[in-house]
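Only one chain comes next, encoded as structure tokens, the form predicted on its own.
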Amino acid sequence: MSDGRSLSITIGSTLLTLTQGDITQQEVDAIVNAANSSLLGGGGVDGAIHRAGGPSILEECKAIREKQGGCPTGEAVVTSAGKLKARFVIHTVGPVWKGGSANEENLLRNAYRNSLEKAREKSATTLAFPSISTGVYGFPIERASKIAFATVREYIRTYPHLHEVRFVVFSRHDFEVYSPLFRDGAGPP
């Protein structure tokens, strides 16, 4: 599901990458879900991350559910990766758009921060995400792609145990939209 389509810059020790593509293909440690708050599976990547990694992942997030209750908007959890070539899955949620007014781009932050941490905690060196919250959650892509690079950016100047982390996009647009940080993100914030 790629075209080939990728660009890479290295900050620190760790590897960014933005590859076009289908992420429940990626070989890493860790896939980052974007999930919803019931993590009983939905649409888009959710859906697929479900689907591709079989029952299993339901099951675990089921447990998840009956001891936590979900997982609240901006927390994430862990689960294994099912049939995926991953060895486990970092479930997090997005925020809703509902125009900026809601501390949206907080939240934002806060699962992609919480999905780091969980890989720390997990020992991945290398892992990948979707762009969380900008399918059906609204979330504008041009402004959730810059928090998201910054968030990363920011973390990995802190834990550099990472070796990789891809940002992994589905349509020729979202590539678009992230490729110019690639090529400046090496800069100040």
Ligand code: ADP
Contents of the next structure:
Amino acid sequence: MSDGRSLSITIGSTLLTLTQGDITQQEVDAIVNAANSSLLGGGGVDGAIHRAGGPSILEECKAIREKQGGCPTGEAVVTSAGKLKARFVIHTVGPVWKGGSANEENLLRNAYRNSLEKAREKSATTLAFPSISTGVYGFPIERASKIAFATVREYIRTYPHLHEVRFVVFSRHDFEVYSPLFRDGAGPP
Ligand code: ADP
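Please give the corresponding structure for the form predicted in complex with the named molecule, as opposed to the form predicted on its own shown earlier.
Now the complete complex, all chains and molecules, led by this one.
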């Protein structure tokens, strides 16, 4: 299926969708935030989520921070979603790109996987991801998109409870980078 700004494929019983847009506007059970380990908010998608969702998200992040001292890279924590249409925000911390030899690929994989785990714990069946680490954190999007797609595909083959996983990219360029995965992605890994 394709309307130019949206592509989707079905893997098992899960719909994988690529859409260009604003993640704060998605009508899904949970959206993922590309947070930083302080959990205190930042720019990019993090700033957009806190602005659109209102102050309760930051209050919950602060409470988590007091309890566990932030969120390590590759891990994820969950808050409610304030004024957003989603029910939950899953805050995950992607790696800062340091040239590729600092375990960045594994850490990015962990960020996706742990976000999927949190969604499962919350019984969320529809989930939207931004392109984690490919903004300020500088992870090359060609590599990051493949990791994102492969990690989600592997996960839903094991846990088929998700109805939809949506990749929400902000720019036309990012949409073009992700697109081939949604055209060829149903094939072997
Ligand atoms: P990171 O620090 O993990 O790199 P950024 O927020 O800087 O995170 O960027 C991650 C991606 O999110 C970038 O591709 C950026 O363009 C995109 N982005 C920024 N705002 C939004 C938004 N409102 N909805 C979806 N994606 C967004």
